[in-house]
Each structure stands twice: as structure tokens, then as C-alpha cells.
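Below, in C-alpha cells: the form predicted on its own, a single chain.
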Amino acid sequence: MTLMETAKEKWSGAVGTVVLGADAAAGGTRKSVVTLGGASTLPFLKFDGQTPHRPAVAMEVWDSAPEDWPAPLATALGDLVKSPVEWARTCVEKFGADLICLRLTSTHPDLANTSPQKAAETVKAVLKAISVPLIVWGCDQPDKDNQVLPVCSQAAAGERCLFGTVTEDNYKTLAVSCLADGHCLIGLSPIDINIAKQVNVLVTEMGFPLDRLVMYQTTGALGYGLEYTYSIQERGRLAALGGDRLMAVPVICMVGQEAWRTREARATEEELPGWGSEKERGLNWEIATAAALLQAGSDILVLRHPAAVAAIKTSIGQLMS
């Protein structure tokens, strides 16, 4: 090697690709899919490898709405939480999301104690109202999630969203409900590579294709452990890129839900006034977090404000040019 040569790596691995919602050609009613994964390289490094898909930003969009948000992000949102579908379709059509996250909070049965039923409703308004694929995701109580999503999978037959989540202790369920009906799921676990390993192990072996499988190990934001959710995907990646077919699976991060319930976001300039414009606080918290995990290899990155949206989306467009 020259002098003038560049310093290459070479892998012999890559990461797996998944494609989220179905076209009228593959049967669904998406104008717009996304395909996720396909890196031979670590992110960005084009030098070493390619990265022919860009990662994506998805929105969240509850369907009840939220109580707790701090101001600035409630009031940029303003009456649209008051609608899943109007608030969906606003962050498509208006914010440029390329997904949907729906949550369905409302069916916790600490809360609202939705019906499977009403939920599944609510799936279906929420993709009639959006052209892009669609994330469901459930109220994290494992035992109604395990009543809820299945019905609202049922419901979605055809449309290839991304369901989550399953982990170690409780996957069958779900696993057996997308598979049926043609979706993808997201495997949960906590900041941990080799359990996040195990339930992908746990999945394919129930015949799950590992091609409509979606990595979440539980993210941390900016001050909160987001060093350590940079090494874990980091490594993650690595092994990926060295062979591990059961590693070389696309991530996504819950950016927006971590950024938004640290204190630098929820503090009022009246609690701590040394700590600037609370309005640009939590944004920036926001901002910082997402762009950190999009250099450890994050594959979609679900976003809360509409301004933070924007910045990423110019980054990602940025650092892929």
C-alpha cells in the first residue's frame, strides 16, 4: 500500500435488509415503502463498504392523548393529538415522516382499558389516513398486549407494519400473529447484546424470516446512558458486519420517548433558570440524542417534535450525499 492509498476495512458480513409496508403490487395499500438495513460498512464510512438505504424517521401518534408532555412539545403539537388519524396524517403530510408509530396507550388497563376491538379500529383509520407504513406498537402490559395485537395484526393483514414488541419472556403470541398475517416485528430487549441475540434465537426458531425482524435495545438519551446504547449498538454492528446472521438485523431507536422524560427536557425555566430557554431545551436534547444514534447504526429513529424531525431528516440527507 502506497503512501496515497486509503486504509480500508474489509467485512464479510452485512447488515440484513427489511422492507416495511406492501405496495398494491406486493398486495397492500402503501403509496411509499421503506427498506432498512443493507450496510456493509459502519454508518456513513463509504468509503469502507455501502450504505444503500438511508435511515428513517418515524413520528409517534398516540391514540389517546397525552397528559404529561412537557409544553413545548404539547404546544407544537397542539390539538392534533386530540385525533390519531388527523395527527398521523399531519406528521406525513405536513412534517415529512417517513413512518408512523401509533401507540396504543389507551388499551394499558391502568388507563383507558381500550377493547382489542376498538384498537384494531383505530389501526385501520390511522392507515387509511396515511400513504407510508405503519408501526404498531402496544401499551407495554404484556398480558393485554397479548389480547390487542393480535386483533389489530388481523386487522392490518396485507400491509407488512411492524408490530412490537416481543422479548425473551414473551414472544409466541405476537411471532405467531405477524407471521400469519405478513407483518414484521420488533424484538425488545434491555441494553444487552447477547440477550438481544437470544430473541432473535427465540423467533426464528418459531419460523419467523429473520428478513421481518427489527432489533430494540432499549435506548437511552443524552446525560441518561446514551454512551452506553452507543457501545452496545456499536458492537452490535460490528458483529454483523463479521458474519453473525442472527446480528445483522436493522435497530430502532424510541428516541423521542427518552429525550422528552429527562429533567433538562421537563424543567420549567422557573425550576432551574441557569438552564436556558425551556423551549429549546428539550428540542435540542432531542436533536443531540438522535444524531448520536444514527453514528451507532440506528435503522429508524422515532421522533416527537416536528422541528427535531426536520433537523435529522437534513442530517441523514447530509451524511448520505
The other form holds:
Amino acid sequence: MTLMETAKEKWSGAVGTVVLGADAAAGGTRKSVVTLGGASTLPFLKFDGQTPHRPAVAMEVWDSAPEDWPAPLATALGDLVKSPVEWARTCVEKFGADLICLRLTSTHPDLANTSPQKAAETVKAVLKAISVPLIVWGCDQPDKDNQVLPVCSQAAAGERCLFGTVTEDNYKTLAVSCLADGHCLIGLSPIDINIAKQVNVLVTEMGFPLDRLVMYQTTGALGYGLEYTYSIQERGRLAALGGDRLMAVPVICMVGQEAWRTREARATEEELPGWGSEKERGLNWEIATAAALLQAGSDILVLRHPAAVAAIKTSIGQLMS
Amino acid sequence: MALKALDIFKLLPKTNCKKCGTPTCLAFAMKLAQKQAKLDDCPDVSAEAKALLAGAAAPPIRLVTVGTGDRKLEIGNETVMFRHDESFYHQAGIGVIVPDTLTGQELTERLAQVKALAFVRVGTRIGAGLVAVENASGRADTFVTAVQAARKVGLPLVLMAADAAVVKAALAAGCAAERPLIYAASEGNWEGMAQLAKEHNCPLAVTGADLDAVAALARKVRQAGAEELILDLGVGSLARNLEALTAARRLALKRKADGVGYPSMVCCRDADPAQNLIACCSYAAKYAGIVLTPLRAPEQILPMLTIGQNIYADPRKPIQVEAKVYSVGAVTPQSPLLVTTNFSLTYYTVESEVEASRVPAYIGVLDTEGTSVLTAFASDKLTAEKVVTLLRSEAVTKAVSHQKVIIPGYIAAMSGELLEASGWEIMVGPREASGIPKYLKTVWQGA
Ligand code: SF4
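Let me have the form predicted in complex with the partner chain next, following on from the form predicted on its own.
Whole complex next, starting from this chain.
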């Protein structure tokens, strides 16, 4: 027996599988779908088990142009950010995103307070512009999300989108809509494995199928709590491999959002002398955060910079080989 | 492996002669179990007991030291597969590869670049851990010249050469006493390399085509007398290397396999800088004790170092920052004052948001025993009394001339009590730190 064979663990469970997007056969209009999860090993260990589906790379698209993204990121996207439709289309066709994460930031009451109907139109327009599955993310203001997301859910009925987010305190409204319209759901928890599981319990108790759930356990950027996310994800993967079905739910990470908030991504060379090129620093921060979280067991990485998408997709290809 | 005091006691002479400075053999055994004494302190212990105790006390993954003095790199001695099981202890040393084909000014500049790779993050000094001189020229004299120059960087050295004679020349030129890592013993050269490692008491890396070959060579080299070994698990692609790193760790900790009880390393050669960065970060997260790379720009090395800082942070400690008044940006007495807790994740999130807002501000940090705002509030560790004490403290009165304080949205319920007790204007900030930039730019209208 080789040492690699000796090292093999006997796992009794696997991560559950979730299919995002519905093609014509499934009643939708997606040309390609994304299958998440299914791993019966710690991340990418061939000697230990199967990794049937590669982690997916999503790109963030906002329904209104972000105002305070750092220059290196803003420059890479240019005028695309002015049109969610063009932005989304380019992410798929040019940058190679496996799916799009549309964030309805403008619906926030403190911002443009966009109406549910208008948000739903954006969702429809983006769906029409892209052939891949869509994530629809609210503005994280629970009351407004409860008004906006059900309307969007209905507008996208049958497309098997991934809607987010629901929490321990606020899950019923969105779960009912997504159940009726055939979508998947993201359960949000604050870096706490027990709450993550509790959200899954609550949502499935409503009759929502487990194979349409994804967990967002809150992402910490490199240097800003990455280790908490890393350990929660490792523990979650171990629980799944140990046969805990309620924790065997794929995981989504908001890498771009967190990485581009950091000082390393934002500070100028004058502010951080000796810390290297401002142009590359944020990009590398996003890439490094994604690389680490892939090793902890992420199933969807949501990124922002096109070059980060290219680099991480290449690396995932290597990890899967 | 921690031996119990009673097991150790059984192996001692049981004469209670006190030569070890302890009244009884049992007391001495207890000290040994707690690592407060060394077995050598008992002059009468039998050779057989010594061997037994040494074997049982040997850690499953040997501690290996590269270099000497303050800047020495210690790796190994790890005890768990997952950081949440206990903690990881010795984070990967990141080493920059410098080819000996560089000469003169070019070499000087390259080494200066490596030396400059030092940063203070989160109050901790981090930096490149090694400088690795590679014998790309194939010549001994150029190698020796480059190594002599690299010694001046002040970091532990790696001597990268396939020919033992070339390594020997560099060691003889003076660096032997600095305990460089010899890289590396292979099937073709191991006798010469093991001999050098033994003679100069230097750590030695061991290579091979796969994990079995590396472990087999490690056993041979050990028999030849080289003791401090590092397994080079750069056995192929990113995926294969990560598999080997995990397997070696698991075999050492859980299967007690022979020849794998050493720290590991990978030399990362990807020509594409982004792929190289990803690989280095992945190895640093997944068990590597040393990662060598040709990358050398600060924005490339910093993320690798930060991964180590994060993954090797002790998860058993709620990490705290000092409870005091911090300033972000070019503050004036008119700058806003925000209040938060001393849980480091909370603090650094607030700090990075304040930073992102570009509004200079003070952050008053309360001692909540390292808990977040919500937890602290729920468990009475964040009370109005504590906030008032902070507002009245000299640190605050010296810093700001106004009487307005921004409290986290989650403790809005405290506003009335705070106003009454302090007389300050209580401004309720956002619940989540991500709302801070907008809050400071719109709601905060100046003092
Ligand atoms: S020196 Fe050895 S024999 Fe004497 S008391 Fe100490 S442990 Fe016992």
C-alpha cells in the first residue's frame, strides 16, 4: 500500500448537490446550469474521495453603479457598471463568469429606494442578457428585501435562480416565494456554525427542499477575519463528511465584497509605503482570499475583478485535475 | 506525546536521592510531565529508560530550525489537522528564490528587495522568512559569491544546489554556522548531502517523485546521521502537492508512519505570477512549513504572509485589541468619535470601514473581554457605565473637543441612559460596520 492509500480517511457522508439554473428541459431558459457540491472529501483530495463538481465562480453585478469601489477595480470594469445588463453580459461572455450575482443595492431605503417592480424588471433584463444561472441578492435591509425579492422571484419563476438572503429571524416570506417559483435560497449566518444549521432547519421545516439551499456563513477577507470563515467552513465540511445532512449544504463566499473593503485594497502607495503597487494589491488580496477559501471548502466564490476571475478559474482547473 | 507522570515515574530509579534537585522521584516525574524539567537532570536514569522516554516524548512532527539568532525560522511540532482542533503553531516561512546568475548591481538590488519585505500588520511584524540562493549557474564560484552576498540580508539561508560539492563550497566559505537549509537531498546525491548536513548540523530538505519516495529517502538520510529534515512535497501539480501535504500531516499525526514526522515545504515554480501566488497561499494554508517562490514584490508576498498570520492565529483565544482610543487618518479635535468593542475582528472591521470612509476619526475601544458588540451587549459586557467611563477618560477629553459620540446601531437601546449619565449627544450609528462610510459622509455633519 502506498502512503497516499494509507492516508485515506473513511468518510461516511458527502456534501449535498444543488443545481442552479433551469434549462429548457427543466422549464427555464438557461443554456447552461451550475451543479454545486457532491464532494466526498476535504477540498480537492483525489486520494480521499470524489469532487464531482468544480466550485463555481460568480461575478458581482449591481443594479446601480457602485460609487466607492477603489480605482483599480473601477478601472477594470469601466463604463460597464452603468448598465447591469451590459455588465452581466460582459462578465459571462468576456470574463468567463459561471454565473452572475445580481445585487439589488439600489432598492435600499437609504439609497435610491428602487421599487420592487423596477427591481424585477432589472432581474428579467439581466436574465435575458445572460445564458447562465443568476443569483439575486437583495439590499440586506430585511423589510425592503421582503417587499422586493418576492416580486423578483415571481418575475424569474422557473429559472431556478439563487435568492438571498434569509436569516434566522427573517426567512418565511422569501422561502414561500422561492418554494412556489422554483428557486434556491441562501441562508445567512454570522460566522456561527450552530446558527448556520438552525437556518437550514427552519427553512426545511417549511417544506423547502434541502437540495435547494446554499449557506452564506459570512466571509472574512484575508487579514480581516479570514480565519473564522476558514474554520467554520472546514468544520461544516467535516460535519457533512461525517453524515450530518443538515450541514451538507454548499457554501457561498462573498470574496470580492470583502477583499475590496480592506485597507490593503484601498490604501494608496503614499498611505502604505513599501506595501507594493496599489494597482495589484487589491487584486492580489481578492485572489489570495479566494485561494484560501477554496481550500476551506467553498462551492461558490463571488468575485469582482475580471483578472481575479481568470486566475481563480485557471487554478480551479488545476485543483480539479 | 504527553506522557503521564506515573508512566514516567515507573521508569525512574525510585531512590529519591534528590540529585535532580527535587525531593522525590515522583515529584521529578511530575515536573517532567509538565516539561518543567529535563530528563538529563537525573544522573542515575538508565539508558533504556532514557530511550523509552525520549521516544515517547518525541513530537509526531519534529521541530526544525533554519538559521540562528532572532531571525531563525522554526517549523514543525504541529499537533492537529485542523486549526479549530487546537491551534497551528509555526506558520510557513516564505522564502524568495534568488538565482546565482545575478551578479554585481543586479544581485545587490535583488537582495535589497528581499530585505525590504517586512511589514507591520495588526501590530505584528511579518516579513520574508528566508532567502534562497539557487545554483542556476551550475558553478561553485558564482554560487559562493551569491551566498556570501545573501548572508548580509540577515535572513536564514537556503542553499539550493543539486551538487553536494557546490553546497560544500558555500558552507566552507563561512555560512555553515548560520545553519542554512540545504536544498536538497535527492536519490542521486543524498549521501553527500546527508554527510554535509550531519557534519555542519544543518537542516536538510529531502526530495522525491512522490510521498513514498520522499519518506523512503528521509529514512535513509536519517540513518546516515542527518537529523533535522524537511520533506519537499513539491511532487507535481498544485493538486498533487496539496494532496501530499495533507497526507504527510495525517500520516505523521494519526498513523505514526515512519519517515513523515518532519515539517514539509514546497518550492513554487509557476511562471504565471497569479498562479504562483495562489499556489503559495494554498500551501501556506495547508500545512507547508516553508514555501519558496521567485515572487518578490511586496504586494505578492504580503498576502502569503497574511494567510499565515490568519491560519496560525490561536483560535482558542478570543483575539483582542488593547482597549484604548485609536485614531484613523489625520484626526483633529473636531473628528468624530466612534465606540466599539475590543474583539479584534470587530475592531479591525470598524477600523477598515473608517479608513475606507476617508473621514478621519477616533475609535474608542471598550474592554468587553474580546466579544463582539451583540454578544457583549447581551452578556452585560458592554454597558452604559463602561461607555460613560470611556467618555470621561483623559484619552477622550484630550482627543476631542466636542461631546458627540457615535455608538453601534445594535446598542441603540442604551441611548437614553447614556445621554442622561454623560450629557453627551448620543448618535446611533449603523448596525453593521459596512454602513460606517456612508454614515460618516452623510449623517455626521461635523462636531
Ligand atoms: S535524581 Fe533521579 S533518582 Fe534521584 S530523586 Fe531525582 S529522579 Fe529520583
